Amino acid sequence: MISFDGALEIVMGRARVLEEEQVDLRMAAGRVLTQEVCCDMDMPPFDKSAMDGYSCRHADLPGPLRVIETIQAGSIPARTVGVGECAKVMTGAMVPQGADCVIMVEHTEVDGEGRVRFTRTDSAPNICYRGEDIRAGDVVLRTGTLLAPQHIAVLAMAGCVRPLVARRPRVAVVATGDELVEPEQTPGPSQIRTSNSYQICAQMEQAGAQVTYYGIVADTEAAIDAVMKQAMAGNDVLLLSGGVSMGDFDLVPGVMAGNGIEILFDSIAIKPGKPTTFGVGPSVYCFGLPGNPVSTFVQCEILVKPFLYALMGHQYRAPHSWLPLAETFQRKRADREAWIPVECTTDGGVRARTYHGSAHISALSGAHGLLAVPQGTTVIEKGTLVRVRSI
């Protein structure tokens, strides 16, 4: 049994980044770059009004100043302003020649001759000058950036519509166990509907991953070793739930085994989650995952999802937060880091959730996170400081 941080750098030591593709700038969002991104152009790309007011020489405040023209976004100016002057401009309008600041419309007055005054004592430029957020050929986005929807727009004013992404890691989940239903069945004597199956492929999707679910496989050598083989051939990364334990019939260990999967760790000291397996093949990774659905989602969390982001060269750091601890955390045996489900409290602070075990999937229903426990602590005291990681 090894420590959860060297069975994940044992994992995260056995990433390989996938091949690059090219995809259209509307499907890029949660896709990895796999090249720096420059700007082709100063931005902003002239001196722009930041409001709508009047374009005017600072030097000539309070006025009164002569209207030569009205610009709105998009046009040209066509006359330089001189002293004396000003050009009414719109937002996001070309700030003319001659002028060296925009006064806000709401800071003037007309006279009967249609003269603008200045009615403040001073101002500000209120003008975005060119260049002044990016430089032509400045690398506005790095390679390994996790595209969000500001990413996108950045992507966009760079003009990069077919950027290089990472290829999706394509993943293979599998169900084992003869007690387990599909979740329209109405489950039998002994029998359970599958949960973890579905909430794995949830998770997987989340990260990015293209996923196949291949049902629910029976507790046989065949069975298991035929919807492997099958899974192997289109896929880079297999999930089994289910049969990695030390029971008579969790046969998964041995069948990867038996398909060139070199096995490098077969139990984590933590909990949920002891039983987790890891192996990789000539063209594959696979993880064996315990059965009990809270199991399976915390191991998805901490060990397998920053796996598939480091397949598509981003280095994944899950949101957290730090937080009081409202009421003292104990537990008996402390042999195993462990990973508790936490709610946050109205003051502020965070909680334990009731938690009664690996099975008990609806607690991380209600729950805002989960908290670590480290190795050989047994007591944590009302109002530490906790690092919360959301789910």
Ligand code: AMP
Given for the second form:
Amino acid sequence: MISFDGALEIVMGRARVLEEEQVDLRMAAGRVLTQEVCCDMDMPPFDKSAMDGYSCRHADLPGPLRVIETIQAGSIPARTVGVGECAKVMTGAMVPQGADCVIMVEHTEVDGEGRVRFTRTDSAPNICYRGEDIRAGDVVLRTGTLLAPQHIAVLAMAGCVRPLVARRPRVAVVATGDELVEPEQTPGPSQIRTSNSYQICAQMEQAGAQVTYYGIVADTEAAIDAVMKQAMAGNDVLLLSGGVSMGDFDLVPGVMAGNGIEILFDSIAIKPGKPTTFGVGPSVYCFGLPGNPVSTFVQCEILVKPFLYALMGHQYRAPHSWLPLAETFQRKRADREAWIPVECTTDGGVRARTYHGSAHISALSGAHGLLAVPQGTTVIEKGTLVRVRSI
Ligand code: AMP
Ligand code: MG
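Let's see the other form, the form predicted together with adenosine monophosphate, since the form predicted on its own is already up.
In what comes next, the whole complex appears, and the chain from above leads the way.
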């Protein structure tokens, strides 16, 4: 049995970045950039008014000043502002030559002769100067960036309309277990619905994978072998749930080995998810996840997601926050690292949720995050600042 950090290191060490492809800007969110993006122009590209107001020479304030023209956003000023003059400008418009400030319209009044008098003269210049945000040629996005909506804006600004991104990993999801039925069915007396299947699909899609669900397979070598062969043909990653523990019908690791998959570990000192198995074949990576849905959820979050992102060239940092523990946490055994579902309290802390173990899926669905309790730790005192991983 290896530590979780050891397992993560093995998994990450095996990830090879997939090929790149070009996508339209509209399809780029959630993808990982494989190119550096430079801006092709200064931003702002001209001295730009930050206000609706009057552009003039600060030395001429408080006026009255003669209005020589009105400049809309998108038009080019026709005149240079001279002594005793101003030009009306709109937000986003070019500031005319000669002017060194823009006074907001709220701080002005127009006299009977149409001249502008300024009621306040202590204002900031209200000009966004050419190139103050970005200089032409500056790198604005780096390789490995996971593209969120705010990065899409930067791509658009830079005119990068077909960015190069990593191909999405093709992930096969398989549920194993004779006791399982699909959610639309009513389980018989000894059966349960598969909750893993769609949870895993959703988690992997959240991480940008292209997922194919291969359904439920029976606990026989022949059935697992057939689906594994089929899944290996068209996917980069296989995720099987169930069948990796010590039971008589836990046949997944044997079938993995029989298909040329070298098993790199078959248990981790972690709770939940101890029997998590990982192997690598000639053209496929394979995770054998434990059957219980809380275990698969946690392992998909902490082990599989960082791996999927690594396949796309992105170094994943899970969102987290540091919060005070609202109630002392205690456990009897500390031989494994534990990941505990926690909930936020109304006063800004967190506490462990009532949790009966790794089949208790509703404990997880009401949780705001996961708390990692290190191996060897039995007690975390109330008030301790703990790192909570958002889910
Ligand atoms: P296993 O890892 O196959 O020994 O399964 C461990 C436990 O998880 C058993 O109680 C199974 O019934 C349950 N289980 C296995 N697969 C699933 C699944 N897809 N959805 C929900 N529970 C499952
Ligand atoms: Mg099973």
